[in-house]
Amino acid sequence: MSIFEYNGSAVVAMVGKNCFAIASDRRLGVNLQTIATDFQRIFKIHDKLYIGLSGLATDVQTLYQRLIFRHKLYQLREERDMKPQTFASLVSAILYEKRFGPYFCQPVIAGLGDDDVPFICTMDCIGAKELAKDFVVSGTASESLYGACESMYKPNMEPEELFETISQALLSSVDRDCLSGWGGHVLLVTSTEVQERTLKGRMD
């Protein structure tokens, strides 16, 4: 079993019309044993920028703390929030720096840039970026997430429809993966508000 599959995870981000949604499962396990059912994988960087970290839970928390530290330094120096594209480059650089003993994480970055244009990207554990215009996925349930998102996604969805689509994609995908699941956590971000919702899924 790969170290990336040790704790199990599922993270997905999807783009709508001047908005985006990012969602994750809530399970923390050790191989097939479930340890917790309220584990946080999506973290706020600032009001319009979020990161979801799939992979090894200890590295998820360590990497998040490093990213918050670097973003606060940027805010002090520049007196503004980081743009999503800049933040993606920062994450990539931090991961590549540790390429010979990497953080076992696969980040999903989602944010609203200039003129509220949504930006999403994912990368592997050494920081190779993959940009997308529709959706990105990572985690142990990524294969079934790709299938569900491919069939459910359509461009320029309004926020409420986007929430429904990403929720259904996440729930149907984690049911096909025994290492992730136990409900979901969805953040829907528009230019004016952030909605945070918890999904109830199969508890097995």
Contents of the next structure:
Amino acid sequence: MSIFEYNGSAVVAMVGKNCFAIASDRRLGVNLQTIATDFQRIFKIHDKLYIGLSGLATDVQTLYQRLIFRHKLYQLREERDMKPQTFASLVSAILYEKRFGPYFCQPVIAGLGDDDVPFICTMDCIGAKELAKDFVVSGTASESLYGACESMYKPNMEPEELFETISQALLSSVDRDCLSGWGGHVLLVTSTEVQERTLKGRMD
Amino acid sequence: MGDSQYSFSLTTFSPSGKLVQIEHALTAVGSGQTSLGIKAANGVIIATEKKLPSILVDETSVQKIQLMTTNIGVVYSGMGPDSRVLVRKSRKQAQQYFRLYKEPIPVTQLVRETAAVMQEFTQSGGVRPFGVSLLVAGYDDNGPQLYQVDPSGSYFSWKASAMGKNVSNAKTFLEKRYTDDMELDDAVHTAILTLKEGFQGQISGKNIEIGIVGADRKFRVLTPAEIDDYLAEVE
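Same protein, different form: I have the form predicted on its own, so give me the form predicted together with its partner chain.
Next comes the full complex, and the chain you just saw is listed first.
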């Protein structure tokens, strides 16, 4: 089994009208055994920037700690928050530093940039950025997620509809993947507020 | 730096609490050719005298004002070769920043890193402080900015400043002439008049250098012909 499938994970982000949503599953497993059902994969960098990390859980946590460290220093030096595009470039550079001994993680970055224009991107474990205008997926359930998002996604959805869409896409995809699931965690970010919701799904 | 007899820091404190080498470095700056900078409402201008040691020197080959990035320029007073080293290091730092963040470096950050380099050379063994003060002019998301960096590594943001010979006269002149809502063209005129104050000999486009950066964020050095045009307007 691949190292990326050791813990199991599913992360997805979608762009709506002046808003974005980022969602993940909650299972932490060790091969076939489920260890935790409340594992956090989505982290806040600042009020308008979130990163979801799929893959090996230890690398998820370490990478998050490194990134929040870099962002805090940036905030102190430059007296401002990082733009999503800048943060994505930083993550890409940090991952490539470990080109020959990588972090086994695939990040999904979602944020609101200048003028609150939503920005999403994903990258592979060595930092190859992939910008998208509609949705990005990563994790063991990524193939199911691609299918579900492609069929359910519409551009310019309002926040409520975006939430419904991303939740349905996530739950239906993780149901087809034995390594991810046990509910979902959805964050919906607009320019004025952040809504955080936990989804109840199939507990297997 | 090895077991040499001289591998101690030259900048060790004197009993009066001063770092004598830095004082001497500032003296070196103070005897350098005059340079000045003015921050206008829509841009920044830096200027300097370009007195060459002999009429046989090809003045087109000499450029004192240099670019650190496409939107940040720098001029110095003091030892030219020292400024070249600093410009080289700063250019590299600016590009490293861009490689990491894919964003052009803000002026404040570049100034801070340049100042950090200058401070390093006041606290390391076997080196001497830089014999230059720099005037850094740039235009970024925070608008036009002008910074002075000293051999000690301290930096200050200025609305208008001068360095080198004749600095006190130049500053007094600038204090009288400076207004907050100055436009770039007015600033160029004021800079020329300030340089003219202490200039020995006939001022022309060949013996002064002027660099400007406006809202277009492209720093450029004016050609001698353009300087002559401004000089004609000032007459």
